[in-house]
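Take a look at this single chain, the form predicted alone, given in C-alpha cells.
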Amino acid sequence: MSIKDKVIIVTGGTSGIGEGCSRHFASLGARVVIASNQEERGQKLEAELRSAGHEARFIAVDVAKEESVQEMVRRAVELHGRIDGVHCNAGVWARGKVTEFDEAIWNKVMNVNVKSVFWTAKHTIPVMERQGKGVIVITTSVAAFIGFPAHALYCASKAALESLIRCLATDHAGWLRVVGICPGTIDTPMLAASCEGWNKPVAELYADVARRIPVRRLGQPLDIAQTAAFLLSDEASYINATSIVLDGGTMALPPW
C-alpha cells in the first residue's frame, strides 16, 4: 500500500482526526495540503512536518464557503499541479434535541458538516476529471447510523454524507471513488467537548466508555488515518460507494 508522491487535501487537517491524518499522509510521503481555519496551528503543523523532511503546505479556508473552497483548490493545483485525493474531515457538534436548536446552530452544523463536503467535491471534481482519476474519502460517523440521546442535528448531518458518498460515486463512475470512515469514539477534542456538563471527570468517563467497546479502548487519530491511507491507495481500487465503519465493534452491542 503506498501513497507516496500522491497529492492529497486534509480539510480540517489541523486538529483531531484530520491532524492525525495530515501527519500520517506525510510520513508515508503524500505531498499533502492541510487545509483548515485554525491558521496559527496550520503554520506550526507544516513547519513541524516540513523541518522532518515531509512535503506538506497549509492553506488557511472556511470550508463552509464555496469562494474559500474554491480558493484552496485552486491553490492546491498551483501548488502541485494536480490533486490525488481529498480527505473531508472538517466537522464540528453540537448537543441537543430538534427542540432545543435554532436556525443558527441549524447553519453552523449543517454549514460545516455536510456544505463544506458540497463545496469540496464541486471543486476538486473536475480537476480529478481532468486527470482521469482521483479519490475522495470522507469522514462520516457511527452516529449516522445511531440515534445517540441530544445529538439529533449532529447525526442528521452525518447521515445525510453517507447518501451523499453514494451520488458522488454513480454520478462520476469510472474515474472518481468516494468512500467513507465511520469513527466510532475516537479520542479527539470534539469528543472532551461532548464530556463537558458530565458529573464524572473525562477520564473516569472515557474509562467507563473503553471498557464497554468490544476492542477495550478508545479510538485513536491514528486509528482512522492508516485506512484512510489505505483507501486513498491504489489498493484500495475497488473499494467504491461505501462506508467502513471503525468503531472498535461498537454497533455490535446489544442494547442491555
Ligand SMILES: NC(=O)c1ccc[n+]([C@@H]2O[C@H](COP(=O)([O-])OP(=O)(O)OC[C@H]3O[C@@H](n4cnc5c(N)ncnc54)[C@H](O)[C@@H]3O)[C@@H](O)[C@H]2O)c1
Contents of the next structure:
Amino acid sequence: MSIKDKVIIVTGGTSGIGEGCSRHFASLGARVVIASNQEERGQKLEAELRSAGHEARFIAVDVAKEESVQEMVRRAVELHGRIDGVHCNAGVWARGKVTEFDEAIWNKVMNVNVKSVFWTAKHTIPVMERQGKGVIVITTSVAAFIGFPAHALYCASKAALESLIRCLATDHAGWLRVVGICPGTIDTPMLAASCEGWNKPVAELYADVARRIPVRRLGQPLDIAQTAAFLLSDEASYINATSIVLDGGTMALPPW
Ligand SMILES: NC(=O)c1ccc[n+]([C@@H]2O[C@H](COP(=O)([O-])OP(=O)(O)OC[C@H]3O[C@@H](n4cnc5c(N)ncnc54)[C@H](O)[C@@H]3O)[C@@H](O)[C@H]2O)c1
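Could the form predicted in complex with the ligand be given as well, to go with the form predicted alone?
Okay, now the whole complex, with that chain kicking things off.
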C-alpha cells in the first residue's frame, strides 16, 4: 500500500481526525497539503512535519466559501503541479432539535459539512480529469445512518454526503474514485466538545462509551488515517461509490 509522492489535500487537517491523517500521510511519504481555518495550528504543524523531513504545506481555507476553496486548489496545483487525492474531512457538529434551531445554525452546519465538499469536488475534479486519475475521500459519520437524539441537523448533513459520494462517483466514472469513511466515536476535540454539559467528567463518559463499543475502546485518529491512506492508494482501485464504516462494531449493537 503506497501513497508515497502522491499530492493529497486534507481539509480540517489541523485537528483530530484530519491532523491524524496529515501526520500519517506525511509519514508515508505523501506530499500533504494541510488545509483548514486554524492558521496558527496549521503553520506549527507544517513546520513540525517539514523539520522531520516530510513534505507538508499548510494552506488557510474556509471550506464553506467557494472562492476560498478555489484558491486552496489553485495554490495546491501551483505548489505541486497536480492533486492525486483530496480528503474532505473538515466538519462541525451541533446538538439540538429542529425546534431549537434557526437558519444561521442550519447554514453553518450545512455549509461546512456539505457545501464544502461540493465546492472541493467542483474545483479538484477538473484537475484530476486532466491527469486522468484522482481519488476523493469524504469523512461522513455513522450519524448518517443512526437517528441520534437531538442531532437532526448533523445527521442530515452527513447523510447528504453519503448521497454525494454515489453521485460524484457515477458522474465522473472511469477516472475518479469517491469513497466515504464513516467514523464512529473517535477521540478528538469535537468529541470532547460534544461531551460538554453532561453530568459526568469527559474521562468517565469516554470509559462508559468504550465499554459498550464491541472493540472496547474509542477510535483514535490513526484508525481513520490508516484506512484513509489505503483508500487513497492504488491498491484500493476497486473500492468506489461506497463508504467504509470505522466504528469498532458500534452499528452492530442492539438499540438497548
Ligand atoms: N470525532 C468523532 O467521533 C467523529 C465521528 C464521526 C465523524 N466525524 C467527522 O470527522 C471530521 C473531523 O472531525 P474531528 O472529530 O476531527 O473534529 P475537530 O473539531 O477536531 O476537527 C475539525 C476540523 O475541521 C476544521 N474546520 C471546521 N470548519 C472549517 C471551515 N469552515 N473551513 C476550514 N476548516 C474547517 C477545523 O479547523 C478542524 O481542523 C468531521 O467531518 C466530523 O464530522 C467525527
